[in-house]
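Presented below, as structure tokens, is a lone chain in the form predicted on its own.
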Amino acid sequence: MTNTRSPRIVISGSGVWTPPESITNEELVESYNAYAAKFNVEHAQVIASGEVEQMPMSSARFIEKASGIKSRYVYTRNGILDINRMRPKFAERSENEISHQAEIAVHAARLAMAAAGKTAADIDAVIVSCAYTQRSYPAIAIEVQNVLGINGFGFDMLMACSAATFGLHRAYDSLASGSAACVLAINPELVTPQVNYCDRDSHFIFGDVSAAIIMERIETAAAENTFEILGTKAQTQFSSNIRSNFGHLSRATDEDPYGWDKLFHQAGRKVFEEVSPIAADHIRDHLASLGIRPEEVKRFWLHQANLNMNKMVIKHLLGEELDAERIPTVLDTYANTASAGSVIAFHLCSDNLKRGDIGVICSFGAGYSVGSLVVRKG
């Protein structure tokens, strides 16, 4: 389904926390190596019969070759590099402290809201959007809308990579029916402790980082830049391709609640094949019911998980290769930011547009889902 233009709304701010720490490709490899080194000494045994598989070794350079990326910025490296523990170490928090996940959220939204030049009075709906919430509730965003001393209503929404889409998309709606003035849209994607880094072909996948935005009527928008919304488009696809199937029932199974199944694993392949030709042709035909053709669209801020896979995207979609400008990369040095990585790529990519030009901002991911938004500078 496509919203029209009626009435006019914008982007108005726009904002990302990134960690201050971060780990190369190099530096998780060495960990990696170490630990399945480690693992083929201590089941020698059982790996000679056929019993268990033996681990393989990585490198740096099939890391970026097979992704396109380099590094990325994590919550805490304190745990992760460990070929004892292969995980990261939170610090437990009591319930009267602020938790970690809404703690990067109220970062990414001040610098939003300054962007946007709003105050909490200005706000009146927080949406919190992201791949894992750290709990069930209370909602994060409720937690974040206490912090920043917003009223109004807050909520959180599940959407795995597609997540900051369909969260703008829930923005929209609120915005185009009335039942919001201001919408702070955030995704804090704490994702690092969802990873198997003991699983060659997954373990560099992910990084950590929190992005927002700000979602108004055009009336209202007082920032020097603003992005007119010319339409949402969302879409989904039942796959089992990409799965992470830790939640409540984990308790009740009598499963190993932290087996790898319960983490992040996908068939990658099978999604790069499938995948990218969906959103493909999930972005033509949006631009298309706006009477837009692709090649009109000045910038394409795509979902940030593998370079090929936005190769292969845009080849389909243009029939040429991905211009570096055009479509803006960040995935070498934030990785697969789960639902961030369109929302990084905007923010820091979309100054230099010229009044009237088009963008796309379009994430794909599990379910499999693909959502979109199309824009216009102001």
Ligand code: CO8
Contents of the next structure:
Amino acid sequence: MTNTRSPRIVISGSGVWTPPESITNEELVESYNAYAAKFNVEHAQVIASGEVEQMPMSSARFIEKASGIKSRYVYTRNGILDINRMRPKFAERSENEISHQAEIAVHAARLAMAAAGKTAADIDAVIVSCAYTQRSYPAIAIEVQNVLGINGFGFDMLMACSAATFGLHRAYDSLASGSAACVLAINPELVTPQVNYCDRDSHFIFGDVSAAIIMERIETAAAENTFEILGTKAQTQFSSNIRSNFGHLSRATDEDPYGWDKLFHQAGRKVFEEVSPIAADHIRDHLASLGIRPEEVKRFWLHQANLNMNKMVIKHLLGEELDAERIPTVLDTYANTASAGSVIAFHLCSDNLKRGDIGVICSFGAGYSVGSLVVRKG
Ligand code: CO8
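Beyond the form predicted on its own, can we have the form predicted together with this ligand?
Below is the entire complex, every chain and molecule, led by the chain shown above.
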């Protein structure tokens, strides 16, 4: 099982910036239920006549059982629990100040750079890859590049929940082709502004975070902990089952730019049932292409959308129950952080692997999309 792809490329550092504020299921449910009760009283007549549906109550017990989520970190609690607002309130910043998203990207970047023992002078490419960027241009990556003092190039890319792995694939390709010598790939996920806190089915799913990885050629890596990339694999298949129609066309189509369909919405059960086998087959095929059996893999850093979904992926793949050490979960405290989940799991749960151990980083979600990297501890 050797890497026939040349040159040899490694992940040499990772970092996770966790927002200082968090919201528990109980807090979120209390505010949603108060909002729903108020709505039902205020709309009692139209609800009674059948014109409007009564808002159902949410439950902290349901959320934990259905998703594995107990709490989530948020960029700010401000506004989210206010039943007269039901969305976060960020302070507006001028064009002369660092943008919110670039700031959290820089926090994670600095942690990853320190772990890899790199300074700005060592890095020549910055990829910001996530579910949303707070503006179209200039790219958040170029702002990050400027703040950190990095020469070379930077670009943004969007790929929903698979943004981290797809971003790492682009990092790998840049290193393999020689267009970069050391890449900083960041997933600054500011997703709470896109959560519909008035929707019982999805108000609990997401949290904010920022994660970063340094990737470089093996010759330049000086970090103690490195993971060689043995292979990358990506797959997409169109589906509208996870969707947000937020975009610049709203102004021209005269739609409400903040309507429910402009926020995150999904057919969660369908996603669960359709994506789990796709992800399991994807991982099996990727490993097979490298001559590795799933049983040989010491760690699976899976996308963190739903604990039951990860159990299903592992059941399809290994025919086994989920082993908490081998398949780490960070959902309980971080919730779904869009693309960053598998990188958080990798960052927090890779230290105790031994030299030569094989691991798989895999994300899956909207698109549909699945991305994976098979790595070997150096
Ligand atoms: N409290 C109480 N009951 C509830 C609640 C609630 N909060 N929510 C739903 N219910 C009810 C339902 O209405 C349903 O009632 P009934 O049986 O009467 O119809 C019952 O509970 C069961 O509902 P479900 O069958 O929908 O419950 P599930 O067990 O399927 O759990 C989940 C729902 C948790 C949503 C689950 O389906 C899931 O996680 N699916 C996978 C989804 C997934 O992975 N999505 C990926 C999305 S992330 C992504 O790709 C990135 C997008 C970009 C980021 C966006 C950031 C904003």
